[in-house]
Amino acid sequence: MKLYCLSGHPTLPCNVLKFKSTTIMLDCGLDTTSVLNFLPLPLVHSPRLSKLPSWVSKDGTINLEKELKECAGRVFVDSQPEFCLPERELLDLSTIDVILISNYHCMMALPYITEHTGFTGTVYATEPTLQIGRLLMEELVNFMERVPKAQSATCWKNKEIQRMLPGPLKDAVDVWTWKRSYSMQEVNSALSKVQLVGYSQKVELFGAVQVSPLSSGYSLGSSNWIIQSHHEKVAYVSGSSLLTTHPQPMDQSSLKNSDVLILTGLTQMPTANPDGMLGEFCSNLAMTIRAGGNVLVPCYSSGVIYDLLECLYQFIESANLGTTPFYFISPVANSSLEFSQIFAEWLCHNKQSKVYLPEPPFPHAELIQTNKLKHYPSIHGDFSSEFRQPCVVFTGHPSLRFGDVVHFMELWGKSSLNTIIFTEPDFSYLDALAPYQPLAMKCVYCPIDTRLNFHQVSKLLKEVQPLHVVCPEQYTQPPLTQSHRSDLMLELQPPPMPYRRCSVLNLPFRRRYERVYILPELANSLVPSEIKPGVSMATVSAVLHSKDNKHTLQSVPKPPPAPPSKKRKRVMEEPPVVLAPKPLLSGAVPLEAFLVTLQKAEDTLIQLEEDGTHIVCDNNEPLRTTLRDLVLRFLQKL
């Protein structure tokens, strides 16, 4: 059993497991942190960004005026943003049989895998994962296509040039694997290969293994996966949460007795309490609105935003924010809000019960009905005529490099009354703000990450007790900024097996058994003998038949009878034993010829007369007796 690690991002994993003649990809996350090296894509022409000076090296030897721009003391690539793809050279991706998706954030690289590698397999995901993943991909494509850039910057990627650039471009890794966004056609083609599954549903792969998704408690439809044969069990834990939020709670019991547990997707903010961050979010929002400022919340179009809106629903009246408009701007805003209400069976019990009252599971439905929350596909159209301030705007993208958020950064960044509140933990807020400096608006960092922290995962592993744990190497050592915090790492016995991008691990267990079936008629013919109390044994002669990784013992077939040969073949064998002739004659004997033959013998005479027959033998009584008997038998036949 081998594990190929194609991504170096611990919360956006992409691994390939080879297990019992099957090749299984576990997630295909897209590392979008690479876009922080690019200039923002403004929806409306920005004089500031268009007049940025080109970067030239101090000695003047490197001048990439069409590719690199200098902004606020840093150098950015002036091109369409590119993403860091999973490694595609470590193994032949066309040999992958299936792809298992754990949540919608971990499937964003799917079109790169299914459309450009010769992939012919099947993708398994839950329905919310598929539908919300489609929305996120559609949103990403829309962000890119509505602000196209003709030029494509590639010269700066030359190794000799890159090492001469200032940081962080100088330190960017695998830049030649960075690619532009896919198209909507590629998205639709990739998602057509997805087969929907439900929690605890068992899917058999070629008769070799069974895979089954379990609720992970992180987001709508998010899953952990069990991959097992008759005698081995592998658990894949990715993006799980034990907190009581809107999804179904995490299924922990099914993870027990695993030979290997592959652990990814722990919280990126182990020291930040999500409940505390929500409280800080609400208090900073209220403080800004009361002072007459606007609040900008860069966020994804699904996930944490549901919890933010629910928190604000409870907070609005007590904070006297009833007249403050809330805007949710995204190409898929309407679909996202509707999907959250119709996936009732994927929600926690408390929200499921509301459906039967009937009430909407999420309170943002009431916010929409009372016009406190309004959603728009973009800043153009109806939004521009209905927009009023002060207000709260939820929009994307959290990287601040594309989407409607770029317009609001240019619009509100110059006023200290306004506040930007970061809630998504995927990006460094300082790097996200870098191309907008100097910035007058206040910045608040309230990362809300509900995934497992190190204390929770240590407790979980003690309960499920896997034989071996495999995890990203980042989890085996404290963060660089807090090297003294040994509690922010995994300390297990035996120690976990770490992996990094492009590593190949031989997982530490061997297959020792295989299940073999025996046909009933063959089983009936066995005669077991008791060799000790409770244990019997029987010898068996059979034929082993293997098909689709299922092995069956069948009775030995009887050899077919040899067909009659048309040609007589001479067989060189030992001469057969000559048996005494039977004393029986039948049929007519030609008398004349018989007598002539007998008369040639000098010592024998048979004389036939009308009233008698005489046999004369000189000195040979046995012969005479034999001839007499023969003649009598012939005469009786006549």
The other form holds:
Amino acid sequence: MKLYCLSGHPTLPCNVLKFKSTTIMLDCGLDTTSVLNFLPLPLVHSPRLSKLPSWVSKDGTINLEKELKECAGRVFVDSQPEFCLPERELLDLSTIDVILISNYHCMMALPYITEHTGFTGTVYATEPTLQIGRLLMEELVNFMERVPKAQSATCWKNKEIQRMLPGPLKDAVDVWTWKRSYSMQEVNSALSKVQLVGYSQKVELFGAVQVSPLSSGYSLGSSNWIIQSHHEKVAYVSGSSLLTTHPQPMDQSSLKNSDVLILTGLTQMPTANPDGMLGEFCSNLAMTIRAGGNVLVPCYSSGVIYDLLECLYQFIESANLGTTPFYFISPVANSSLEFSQIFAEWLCHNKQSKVYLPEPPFPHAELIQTNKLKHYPSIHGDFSSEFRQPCVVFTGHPSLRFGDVVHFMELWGKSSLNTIIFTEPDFSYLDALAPYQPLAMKCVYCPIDTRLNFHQVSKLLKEVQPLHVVCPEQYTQPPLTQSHRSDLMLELQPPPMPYRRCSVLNLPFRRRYERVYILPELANSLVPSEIKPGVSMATVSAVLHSKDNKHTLQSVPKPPPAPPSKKRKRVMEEPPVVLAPKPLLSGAVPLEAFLVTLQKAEDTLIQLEEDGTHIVCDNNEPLRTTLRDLVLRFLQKL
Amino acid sequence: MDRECVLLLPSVCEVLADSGRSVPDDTSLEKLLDWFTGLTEAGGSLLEACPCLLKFISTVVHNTASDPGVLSFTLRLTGLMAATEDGFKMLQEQSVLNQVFDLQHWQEAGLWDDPCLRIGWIQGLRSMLQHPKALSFFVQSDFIASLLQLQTDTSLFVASAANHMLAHILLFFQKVSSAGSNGINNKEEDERRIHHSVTDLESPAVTMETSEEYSAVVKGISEYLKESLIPKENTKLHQSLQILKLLALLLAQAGPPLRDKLLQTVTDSLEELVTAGCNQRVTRLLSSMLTISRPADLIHAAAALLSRGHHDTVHTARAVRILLLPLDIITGLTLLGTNTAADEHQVSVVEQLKSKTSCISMTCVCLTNTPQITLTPSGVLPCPPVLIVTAVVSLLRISSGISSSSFAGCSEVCRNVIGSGKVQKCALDALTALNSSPGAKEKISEVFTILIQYLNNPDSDPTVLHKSYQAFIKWIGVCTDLSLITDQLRQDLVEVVKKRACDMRWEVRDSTVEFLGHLAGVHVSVTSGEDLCDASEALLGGCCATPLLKEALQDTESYVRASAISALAKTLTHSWQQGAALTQDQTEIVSRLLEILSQDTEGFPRRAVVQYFISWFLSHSSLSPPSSSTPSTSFLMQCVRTVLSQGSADLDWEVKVHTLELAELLLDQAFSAHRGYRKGSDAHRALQHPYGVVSDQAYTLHTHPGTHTEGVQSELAHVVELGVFSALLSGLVDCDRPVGLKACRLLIILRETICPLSLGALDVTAAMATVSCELLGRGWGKEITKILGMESDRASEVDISAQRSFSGADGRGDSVTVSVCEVLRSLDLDERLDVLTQSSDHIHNSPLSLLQDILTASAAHTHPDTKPGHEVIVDCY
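Form predicted together with the partner chain structure, per the form predicted alone context:
Full complex below, order starting with the chain above.
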């Protein structure tokens, strides 16, 4: 069993598991942090951005006037942003049988995997994952295509040139593999390969393994996966949460007794407690509004925003913010808000029960109804006529490189009354803000990451007790910035197996057994004899039938049954005598020794051909001689 | 005793003695006994007052079918009656005592198994054993053996009572015995005992005989203690424990001869107990005080030692070292000097600290004791006190995850304190208390930095934030020079306070608002040697506090609104005291406050509003003479008028009481110069409410120059015109007793001032009679009219200038104008005061009603319609 690690990002994993003749891809996350190296894509012409000076190396030798711009001491690529894809050279992607998706954030690279690679398999995901994943992809494509940039910068990727570049650009890896966004057509084609599954539904893969998603409590429809054969069990834990937020709670018990547990998607903010951050978010928001400023919340259009809105719903009354307008701007804002209300079966119990009242499970319905929350597909159109300040705006993309947020950054960045509150943990806020410097706007960083923290995960692992744990190498040491926090790492016995991008791990367990079925009629014909209390034996003569990784023992075809003899009949008429079944072997079998010999893996080959018989034994001359003599004796009897 | 009660008692006794009839409830017997005890303590003789009791006792004792409860009561009653020597003599003459306390009798009747009876027996004997005769009786009847047996009774209550009884005998009679043998009179006796023993100890009743009996008892008891201290088998461990408790009780109170005797007897057993190790708890207890191996116990022992305040340097130093050890280990600061490795406990403590629970508990014990440690003499301390402050600050840093320990090998230990709310709270408490420790001032900037970090930390829970604020206030108090606080810190503080004022949790908003108030109350100098100014001004720049507090007046949580009002009062006190003209802001605040008073649905903010005006009025009147008519004075008076009228009509009684306090201040101001006036506040200052904002400093009211009648008259007119009199009258008829009481007292004071009943002041009265007020024909006005008996035609009798106006349109009814003096005289204020002073439940607690209850209940149960044996079935729908 092998694990191929195609992504080094611990929360945007992409791993391939080879297990019992199947090749299973676990998630295909898209590392979007690469976009931070690019200039923002403004929705309306920005004089500031267009006037940025080109970057010229100190000695003046390199001048990529068209490609690189300098802003506040940093260099940015002036081109359509590109993403860092999962590794595609490590193994042939066309051999992948299935892709298991655990949540909508971890499927953004799907079109890159399923399209143009010869992929012919199936993708399994839950319904909310598919629908919301589609929204996120649609939004991404929309953000990119709305402001097309003819230019595509490639010169800077030249190794010689890249080496000379400053800052983070110099250290960017695999820049040649970076790709521009996919198209809507590719999205549709990729998503057409998705087959929907429900929690705990068991899906057979070629009869060899069974996969089944479990609720992971992180987002709508988010799941962990169990991949098991008859004798082996692999648990794949991706973004999971034990906090009480909107999704169905995490199913922990089904993860028990796994041989290997692949652990990814822990919180990216181990020191930021989501509750505290939510509080921080609310108080900073209120503080800004009271002072007459605007609040900008760059966020994804699904996920934490539901919780933010719910929290604000309760907070705005107590903070006297009842009259402040809240705007949610995204090409998919409407669908996201509405989808959240229809996936009742995927919600936590509390919200599920609301549906029966009937009430919308999320209170943002009421915010919309009372006109406190308004949503628009973009800043163009209706929004501009309704726009009232001071206000709170939720919009994407959290990287601040594309989407409507770019506009608000340009609009509000100059006033210290305004505040930008980062809630998504995926991007470093300092890097995100870099092309907007100097910035007067107040910045607050309250990343809300509800995924498991180290404390919760060690408790979880104690509970489910996997034999081996595999995790990204980042989890095996304290975070770089807080090297003294030894509590922010995984400490397990035996130590977890770390992986990084391009690792290939041999998972530490061997297949020992295979299940073989015995057909009922064959089983009926067996006469077991007890050779030790609790242990019975019988000899079996059968035909082994293998198909679709299923092995069956069938009876040897019988000669036509003889007509019942009188003698037999008479026996039946006699009063039944309880006789111990006759042992089929005479003498006693020393069981332990016998079993040992059964398990001895000694390959012997007897090859029968028309004109000769070969007996091949590995380094066992006596056995070979014995067999040869036996065969000769039988041949002579014939 | 009440004659009525005496008349009722025989029939009550009959009811109780009749085993067929039941008593109303379990507590009635207790109440009855309490009453009897009260009567005895008052010096009366029960037997003389109610001879029927004697008959009752003998009847009950002979009736084995009696209810065990009644039997127990009888035993205790007998003991009570025999508590005096006279009573004892009489009971013994009637041979009642022998019958009542006859153990054999009760055992044979099968009643001894009831713990209720055993308790009665013990307590009866205990109340009886107040004089030597009783002791003789006790010894001669050989009750001591039975009492010792009861020490290990199966019922915990019985065992405990027997325990106390034993202690009582030893302790009580040790004085008797010493008086007998040495002739020294011990005067340190509790009152209760003096009441009990009619023949005082100074009387020659103490005989040699008593002394001998006492010695016999002491001997018996000490032998018993010695024997039973060592458990024979493991199952009797609790017995040893019981005996140890008894010993502790005895040794703490016993005088020298008894103590020596006891110690002499039990020392061997104690030693054996400790060395044998048969009782883990006991050994742990003892060994922890001396030498210990378990670090957790060691820390507790050290803490106990320190809190005991022993002045033994060697032990204190050791205790201090032990207590500082966890702090030393976690923070990695060398609190104990460099040779900590030599510290015998180091290794085991580190081991203990690795476990989360023990780490937290040990750290907390250690922290709780740090303030005391810094106060120990410098010779005892292993490090300068300021280092302890540093250690606490450093622990706070580690606990919030900001920094790591400088002690390399303790990541496992540090992990346990990171994020622990308990440790944070303890450390903040410790830090708060350390503000006055020597050398603390050097650390001010460091302390403020960590406190602001805590206030800023999103994960701090409300209590931690609250404690951080408290610590901040305490430390600001010792900060003599604000220049120590950098601009950056000030800016951070402003930011964090602004943020916390918008927190989601109301507790946090409340603490923040409170903090702003407290901060305004602290006076500091900006740079050393300069004039004082309030800390809020100095730290927050003055532009932050008031707007935040104004915002908080709109808060959804009533507590926050209330705190904001109090804080505003504190913030503005300074400007009031300086007589600054009202700003636009302040006028807005006042109108908002009056709005709250009239509209807020919760009581707290309304109470706070009245308090706000009280403190405004106080600050103001301490500054300027009341008659000065500056714009701010007239504005204040206008507000006061509104507050008086709305506050006295409030639904919340505390608001009304506060309103009356304001009225009292107005009276004080008006009449304090008058001869006959006595300040009500001197006598009955109400307890300060938590939201009370009345400044602590003593205030002085400016006396009015004119002490002439006209002066008083015009003052009265002024006071009436402000609505003080109406407020008082409405309070008087209020249904809440505290309100009525307060109003009544104030009215009496007013009456004494302006129309004293003494004849000499008649001329004053005549002049005063011209001041009148209006009584509305509804609400309290109607009530007062009713009391005055002024309804319809009788009105003219009381008031010569009665004048009626009728306005039917708005249904206000009649209104009457009455003379203030007449009203004050006609209302029977003194009687009213008497009624109000009595607690509201005094009627129900009277012995008479108790006796009546018992009779009624028994009558109900023996109703002719109910067949015997059938309970009355009450239908409950």
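Positions refer to the first chain, counted from 1. Each form is matched to the other, and the largest set of C-alpha atoms that superpose within 1.5 Å is called the rigid core. Small disclaimer: the values here were computed from a predicted structure and weren't measured.
Asks: Align on the rigid core first; then say whether the Cα of Ser555 has moved by at least 2 Å between the two forms.
Replies: Yes, the C-alpha position differs by at least 2 Å between the two forms.
Asks: Note yes or no: does the Cα of His9 move by 2 Å or more between the two forms after the core is superposed?
Replies: No, shifts by less than 2 Å.
Asks: Superpose on the rigid core, then tell me if the C-alpha of Arg624 is displaced by 2 angstroms or more between the two forms.
Replies: It does, since the Arg624 C-alpha is displaced 2 Å or more between the two forms after the core fit.
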